[in-house]
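Only one chain comes next, encoded as C-alpha cells, the form predicted on its own.
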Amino acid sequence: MIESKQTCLHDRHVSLGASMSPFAGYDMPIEYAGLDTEHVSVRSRCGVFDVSHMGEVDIKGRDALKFVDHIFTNDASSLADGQCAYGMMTRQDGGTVDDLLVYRRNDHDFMLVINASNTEKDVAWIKSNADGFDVEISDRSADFGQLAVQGPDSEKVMKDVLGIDCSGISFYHFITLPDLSIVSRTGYTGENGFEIYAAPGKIIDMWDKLMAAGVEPCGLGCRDTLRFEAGLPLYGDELDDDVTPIEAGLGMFVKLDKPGGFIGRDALAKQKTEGPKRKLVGLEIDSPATARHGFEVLDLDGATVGHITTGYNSISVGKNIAMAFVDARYATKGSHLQVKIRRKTAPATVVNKRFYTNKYKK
C-alpha cells in the first residue's frame, strides 16, 4: 500500500476534525463543517482552501519565453510581466497533457501551476521536450505551500488579516511580495478570489491567522461543487489524455495562429475545422437522483450517445445538473436525451454548462 503524501497543513486540517480522504496522491481535506455550508460560505462571505498539493514548475533561461509557447497552447508572448493565463499542454494528436496557468516574471522567467494529479507525468513531459531549448526547467513543488481565499469578502480578509493589500491586482494577474510570496487573482469556484504561493512555514502562519479570524475552511469537497457550478473543468473529469481542448468548449484558451506554433496544434486546428465528434455540455437533470461521473447518457431510444463528466444537485441553483460529453449531433442547447442513474432513465435536457453566473471582478 503506497502511503499517501502531506501538505504542511496536514495536522491543522486534523485538529479541525475535517473528513480527510486520499486526493492525488495526498491525504486531503474532504470537509470540515460540511459541504452545503463551506459551499454557501465561498458564494456568499469567503473561504480558505488548503492547495498546496498543487504543483509548481519553474522555467528559466534565454529561451524560456519560447519553449513555454512551444508547450502552450494559450500565447505566452501576450503577456505581460506580473501577468498569467490558462491553457493546455497537449500531445502532438491534441489530447490533454494538462490544464494549467503560466505566470510570467518575465521574458526568461515562468512559473507553471499543474494539477497534483499530474505532477510527476507533466514534469517528464516537459523535460521530454525541452530539447534545442536553452532553458532550465526545475520541479519547485516540495518548495511551496498554497491557500486560495475565495468569496465576494476574499479582498477584505486579504488586507485585514493577512495584511496583504490587493486592490492593485487585476484578475489574471500577480505580485511578488519581499518574501518572496507570490499571490494572484484568478480563482476556480466562480468568485472572487486569490492565491497565495509561500514556503510551507509561511502558509501555516498565514492559515492560522484566518482560522482566528473565523474564515470558514474549505474542503475539496466543495471546491468540486464550486467550480462545477461556474463550468470549470476538472482534470480526470472533464479534460483528459484522450480529450482535446476543443472538444471541452475551451477553443478559446487554445491559439492556432501564434507565432511558431505549439505541440498538438495541427491536429487541433484539423478537429476545430471538421467539428469535434463529441462535445461537453450541461445537462438539466428531471430526477431526484445525482447523475455521477461516467453514467450513460441515451439519445431518445435508448441508445448510448455519451457519459457524464460531474454531476451535483447544484447547491446555489438549485437543480439536478451536470456536464457530460455528447455525440456533436446532440449537443444543441435544447437538445432532449435521457441519463442512466442506476437501473432508471430520467429524462435531460442541454443547456449551458456554466450554470452559475462567475463573479469574479475584473
The other form holds:
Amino acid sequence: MIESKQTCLHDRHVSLGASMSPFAGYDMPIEYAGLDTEHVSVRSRCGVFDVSHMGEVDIKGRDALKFVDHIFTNDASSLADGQCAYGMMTRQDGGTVDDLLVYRRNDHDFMLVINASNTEKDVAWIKSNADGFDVEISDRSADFGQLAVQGPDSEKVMKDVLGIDCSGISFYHFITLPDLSIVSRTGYTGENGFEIYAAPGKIIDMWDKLMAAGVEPCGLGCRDTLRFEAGLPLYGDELDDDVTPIEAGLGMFVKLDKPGGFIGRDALAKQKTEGPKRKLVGLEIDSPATARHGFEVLDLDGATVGHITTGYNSISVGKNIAMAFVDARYATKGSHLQVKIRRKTAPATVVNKRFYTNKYKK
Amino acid sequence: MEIYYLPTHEYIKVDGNIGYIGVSEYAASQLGAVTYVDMPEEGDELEAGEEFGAIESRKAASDLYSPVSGEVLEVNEELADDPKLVNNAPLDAWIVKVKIADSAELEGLMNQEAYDKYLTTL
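Moving on from the form predicted on its own, please list the structure of the form predicted together with the partner chain.
The next block holds the full complex; its first chain is the one shown before.
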C-alpha cells in the first residue's frame, strides 16, 4: 500500500477530530462537525477548507504566454496581469487531461493550479508539449499550502481575522502579498470567496487564526456537495481523459477562435459543429433514494442511455438530484428518464444542472 | 433478547425464531444523518451473508447484509417516513423482522462482547 501524503495542516485536522480519508494520494479531512453543518455554514456564513493537496505549476520564460495558450482551452492572452481564468488542458482528440485555473502574474510568468490526483500526469503532459517553447516549467506543489475561505461572510473574515483587505479584488482576479502569497476571489462552492496560496508555515498560521476566530473548518465532504449544487465539475466524475469539455457543457471555457489555437482545438471544433453524442445534464429524481456515481440512466423503455456522474440528497435544494451524461437526444430540459438505483428504478427529469444559483460577487 | 453482529455492523436481535435486523450504533454514527433506507419487501427470502438492501446518508450508500437466512415477515415502515430514527436509536430502529430459518447460523456471529472487542480493532 502506498503511504498517503499529508498536507501542512494534517496535525490540526487530527486534533480537531476530523474524520480522515485518502483522497488523491493525501490523507484528507472529510468532515469535522459534520457534512451538513459545514455545508450550511458555507452557504450562510463562512467556512475554511484545507485544499493544500492541489497542485501548483509555474510556467515562466519568454514564451510563457504563447505556451500557456498552446495547452489551455481558455484565452490567457486576453487576461490582464493579476487576473485568472478557468479552463481545461485537452489532448489532440479533445479528451480532458485536467481542468485548472491559470493565474497570470505577467506575460512571462503564470501559475497553473491543477487537481492533486492529476499532478504527475499533468506535469508530464505539460513538459512533453513544451518542445520549441522558451519556458521553464516547475512543479511548485510542495512549496504551497492552500486555503479556501468561502461564504457570504468571507470578505469580512479575510479582513478581520487575517488582515487581508480583499475589497479591491474582482471576481477571478488576485493580489500578490509582499511575502509572495497569492489571494484570489475564486472558489468551488458557488459562494463568494477567496483562495489563498502561501508557504506552509503561513498557511498554518492563518488556519490557527481562523480557528481561534470560530470560522467553521470544512472538509472534502461538503466541498463536494457545495460544488455539485453549483453545477461545477469534478475531474474523475464529470471530466476525464475520455470526456471532452464540449460534452461536459464547458464550451464557454473553450476559445476555439483564439489566435494560434491550442492542443485539441480541431477535435473540439468538429464536435461542437456536429454536436456531441452525449451531454452532461442535471436530473431531478423522484425518489427518496440517491442516485450516485456510476448508476445507470435509462430511457422509459429501460434501455441504458447514460450514467450518473455525481448525485446527492441535496441540502440546499431538499431533493435527490444528480448530474449525468446522457445521449444527446435526451439532453433537453424536461426529458423524462429513469435512474436505476440498485434493484429499483426511479423517475427522473432533465433539469438545469446549476441547481443552486451562485452568489458570486463580481 | 440476545443480540449478535456481523463485521459489516448489522445486528440481529433474537426472540425465539424471530429476528430483528438493523445497524449498530457504531454504523449509525459513521454514516451520519440517514436519508433513506432501501428495504426488501415482505415475503422476500434473505440469505445469510447476502445483501438485502442499503442504507444511505448524505455521504454514501452502504449495502446491508443479512446475518441469517429467513423470510421477511415485516419491514419497518416508520423508517420510510423518518429514516433518522436509525441515528436516534439504532437498536430500536430495526429494518426488517425475519423468521430465522436456521438458528445454528447465529453461532457464526459475534455476540455483544466479541463485537465490542472487534470495534476496538477498527
